[in-house]
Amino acid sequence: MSAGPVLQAGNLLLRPWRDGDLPAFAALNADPRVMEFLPAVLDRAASDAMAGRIRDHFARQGYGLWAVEVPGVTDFAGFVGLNVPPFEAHFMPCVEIGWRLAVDYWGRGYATTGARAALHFAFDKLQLAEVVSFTVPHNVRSRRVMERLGMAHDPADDFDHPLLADGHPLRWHVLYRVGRTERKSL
């Protein structure tokens, strides 16, 4: 389905997407627990379209949101990786790090392990000066991952997500940053 680098991350393989990942990705995107802090669950067509955008991002940028494989456990647990957000905000231009895993794979350290590998790639291969991440304030699980990655939050950076309408309950976002020179040992 897409080409791109393969990253080994502890017990994880961050790899290009395969067509066989699409059903598991659709199930993940249809799960209200996974999508709790995102605007809506996705139907199969919207999920497949997102996978297509991920593939296109790899083709354009040479990196993106890798499929997470846990050998001996599952061929597809979700994604972890790097993305260029499709909107304008005060912290642009930027590269964002993000993750989305099926509930069965929460609490196992996969998001943190995969994100560390993605940050190494961002700083060592892409030579990025900084990587950001953002979410809604009450997404405690993702915020903990950001903090374990050595990312810092400054409330002055928080913002209204421009792709969500005024008054939307998920519009307010917290922004975390980590720079190549200030990163903790990953």
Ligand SMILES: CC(C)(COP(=O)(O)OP(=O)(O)OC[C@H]1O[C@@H](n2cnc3c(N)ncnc32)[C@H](O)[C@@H]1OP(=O)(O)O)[C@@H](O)C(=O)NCCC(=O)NCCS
Given for the second form:
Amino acid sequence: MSAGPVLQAGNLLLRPWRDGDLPAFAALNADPRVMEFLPAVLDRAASDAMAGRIRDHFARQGYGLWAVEVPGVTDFAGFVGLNVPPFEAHFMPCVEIGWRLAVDYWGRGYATTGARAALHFAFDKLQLAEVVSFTVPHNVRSRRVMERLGMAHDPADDFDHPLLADGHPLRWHVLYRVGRTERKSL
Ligand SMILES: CC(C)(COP(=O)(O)OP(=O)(O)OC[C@H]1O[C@@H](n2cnc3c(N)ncnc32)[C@H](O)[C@@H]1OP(=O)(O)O)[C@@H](O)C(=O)NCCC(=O)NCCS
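Now that you have shown the form predicted alone, what about the form predicted together with the named molecule?
All chains and molecules follow, beginning with the one already shown.
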């Protein structure tokens, strides 16, 4: 079991990762529907490596991209949580909020419900002034989560993702922000 707090988020549990999550995580990372707006589907080794980086982030920072459990429904639906992006950009340093769920668990409000709890953690426990989120312009589902959370998009903030090569079709990203002072709308 990795270190890290457990957050109760409505009917969800945001919890530390377990080794038993790895097969289900690999299955969603191999699903082209889940990875449509990400650079590539991941094989088992790359998926396990990503889970390892997430667990390292919890160990280092005390928070991260929590595993989402829905008691009575599934032990592992995907992840929702907070992350320090590993690159330089005009909005760095920052903490981002992000999500990735298996397709079976889309359309149930899990990303929004989990993200609200993660934002409360960011503002109440971590005392952050701001949380950002970013994705490609065409990822409408993800943008809708950002908008439901009350995050604001200023086109002047949009940016080329530094980890994607010049000319990569997914390089251009939209950036959303929410500040602690806007939290009453959460
Ligand atoms: C982005 C992603 C997490 C969004 O999933 P989602 O199911 O659309 O988002 P939510 O979990 O917040 O659910 C919202 C939907 O559930 C419905 N819903 C049902 N019950 C709900 C509730 N209690 N609260 C909120 N929404 C609810 C909403 O009406 C909405 O449906 P709609 O899409 O038909 O309008 C998902 O599409 C995904 O994992 N995508 C692949 C990974 C990815 O692109 N991640 C982002 C990369 S930057």
